[in-house]
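The chain below stands alone, shown as structure tokens; this is the form predicted on its own.
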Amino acid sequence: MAHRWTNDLTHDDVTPKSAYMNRRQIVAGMAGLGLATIAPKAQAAAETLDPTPFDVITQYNNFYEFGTRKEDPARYAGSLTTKPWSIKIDGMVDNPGDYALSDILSKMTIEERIYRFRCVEAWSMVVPWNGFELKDLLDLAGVQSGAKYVAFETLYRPEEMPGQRQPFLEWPYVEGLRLDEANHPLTLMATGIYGKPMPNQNGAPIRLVVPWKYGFKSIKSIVRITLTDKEPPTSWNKSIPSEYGFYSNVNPKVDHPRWSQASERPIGGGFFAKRIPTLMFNGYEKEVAGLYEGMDLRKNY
């Protein structure tokens, strides 16, 4: 398909699961999946990252539907029922309706992508996601010519998601992308990690992954996707607009009002792990900078 992200790996390049914990093999995998194209200084910074173990990825999370502490999602997400699951796709599409996840997956090619993943609190992980390009799902729904944005909505089920019983955010959680961002081949609908089904605490059964943006843009446990011609509201922007903009691109030159974004702490190496420089667009500058040509990225934060 013409939109596919170029990947020059072959079957001989597949890394065995037992080797994921080896830094050199993780970095080699990242290079094969696109990070080899970034500038030498950025590549050197990327190579200082340790691979993030599965148990760390699944035990240190932001998923406020289950609580505000990093350990809350793993502690409470076991109550979430994820089968059966469907996604309502509506708005400016030719084929609106409730799409069963099982039917969606039967039509998609699942790939593994190893992406840097950075949180607005200035910590980062390296995560091997399994999933398919969001564009393929949008093509299935038939996006109409006037659509400019894609809005997303998380499941609202406070009897299973105890964080939703607290009013610190307006529920359900909502997010959005410009249509060109949504159609970018890096934008993934993830259904698993490390070749395993997506754990509840990481956004089961299906979540968005937009690797050049801060993690809160990668909305979890998606139940609705709406195509629209207007910029959709997003949860953190509604809650604290001075701190969280619509775009939320990783930008070391634009600090959060309460802390710097110039460096980050890789999770998995302990609290005192050496901080590393934050990469523009999280290391994906060559791939995505063209989306924002001519924009003031300080104003459009």
Contents of the next structure:
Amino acid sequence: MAHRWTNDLTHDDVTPKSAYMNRRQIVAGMAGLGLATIAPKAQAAAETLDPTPFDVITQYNNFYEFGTRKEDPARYAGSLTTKPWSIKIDGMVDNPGDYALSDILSKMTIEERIYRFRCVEAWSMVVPWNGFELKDLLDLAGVQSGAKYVAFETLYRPEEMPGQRQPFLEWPYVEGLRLDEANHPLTLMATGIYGKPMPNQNGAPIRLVVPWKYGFKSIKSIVRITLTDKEPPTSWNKSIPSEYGFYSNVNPKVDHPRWSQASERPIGGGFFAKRIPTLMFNGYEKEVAGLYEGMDLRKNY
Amino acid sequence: MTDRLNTAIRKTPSWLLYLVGAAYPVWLLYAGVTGGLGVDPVKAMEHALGKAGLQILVAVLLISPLRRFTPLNLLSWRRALGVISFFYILLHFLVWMVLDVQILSQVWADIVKRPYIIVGMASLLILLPLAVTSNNRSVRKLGPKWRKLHKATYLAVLLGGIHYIMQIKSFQYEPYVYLIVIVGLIALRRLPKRQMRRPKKGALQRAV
Ligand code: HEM
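Having seen the form predicted on its own, can you show the form predicted in complex with the partner chain?
Following is the full complex, with the preceding chain placed first.
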């Protein structure tokens, strides 16, 4: 079910008009497929944050499968084959199996979500994603009653992903969410940005977006989703457990051991860009705080 | 051939070394402001200066073994290279403070509680008196103490190499390669001087 959540971030006048109009046309052109049009200004809430330019979003990525430098994904991800693509859904589901991406998409409503994106390294962007809610996919697979967690896995294909030939992390990359986090209407399976198909370096053809958590939770190029009753292992937690926990909710009050999380550097603002304060749950406190009621967020970092 | 090279090295005016040394940060600043350093020029500049500073320091440590085991004599460049590396690292620190962290209370909090910053800071503080005494007057005034003081370079470079490893986010080869080279160069000093020293070539040897 689409449209359970409405953007509070909007394109404001600073977005170049040509780019904006262009995008609207793309959006409008896809309206037949159910792609949402941009929320009217009147509906726009308190904030007017600009989406980060397309070129910035696609040239500054952490995607260690293609190398550890921010420019590596843009440079090396071109070689990735994303067609055909399927996602294996298994574990505690009624309908396990290999789901062709095209079949999945034919059943989904693609909408636009403009989300803040906060990296654990204390930089941030605003990204206009296109995608559908993860819950809709989980409903398709039929989650069984005992399931408590969702595990995700990135493609493992070292021939096309040069970073996987290096021991930066244990491959394949894995991530996980609690089932209630996965079912939250903010949790998105993204297939595009700015109305364009997902660029390879951003996690083509389909990736997770969990906007209230640090970016590394939003696993890219997903090939497998497993429903389980145990907390699944997650890549960065396996790599440095003292620095990266399972939850990894954006929290300005809990520092990373090596740097403060109280503020962030918006990327794309140039040499003298000012830091901005980091918001609790990355600004989605109202929507998600309830998920963590009674939990010690300092312990469950 | 090496004689001619060594003569050219010896005759290089130090202002030329400083000029070349200053060109790099100026270029970084220019590139950063005009978009040549990518979409995150602050981090790019911070990293480039830290890296270049460490590289030059390693080069400084290489000069003595090069002289010992090869005919190449870069001794007359050593002081200028040391001073240039200090300025790169000072700029590395300033970029971090002014453009990256920005918030003064936060700068201070990081300096006192983040181990990799503490190690980097220690290295910079060790380099400070060395840079200040890198002039003929200090050499004369301090006499034999000068040489002793400037042995601290080894410690500063070692801390720089450790700082480099401490700031990485996941396993990478490069910082470990640096540390191995640094430790190797320090160990080399301990190697007994079996070979006869080549005859000294006049006063130049003293021009450290
Ligand atoms: C004055 C204290 C210092 C501070 C506050 C400082 C701060 C930093 C910071 C913030 C980073 C980047 C970390 C990141 O992006 O996550 C860094 C990286 C680095 N620093 Fe420092 N640093 C200091 C001293 C030094 C010294 C003395 C050296 C060398 C002798 C050095 C060499 C490096 C190197 C090589 C890197 C990695 C650059 C790269 O990734 O290419 N730093 N430092």
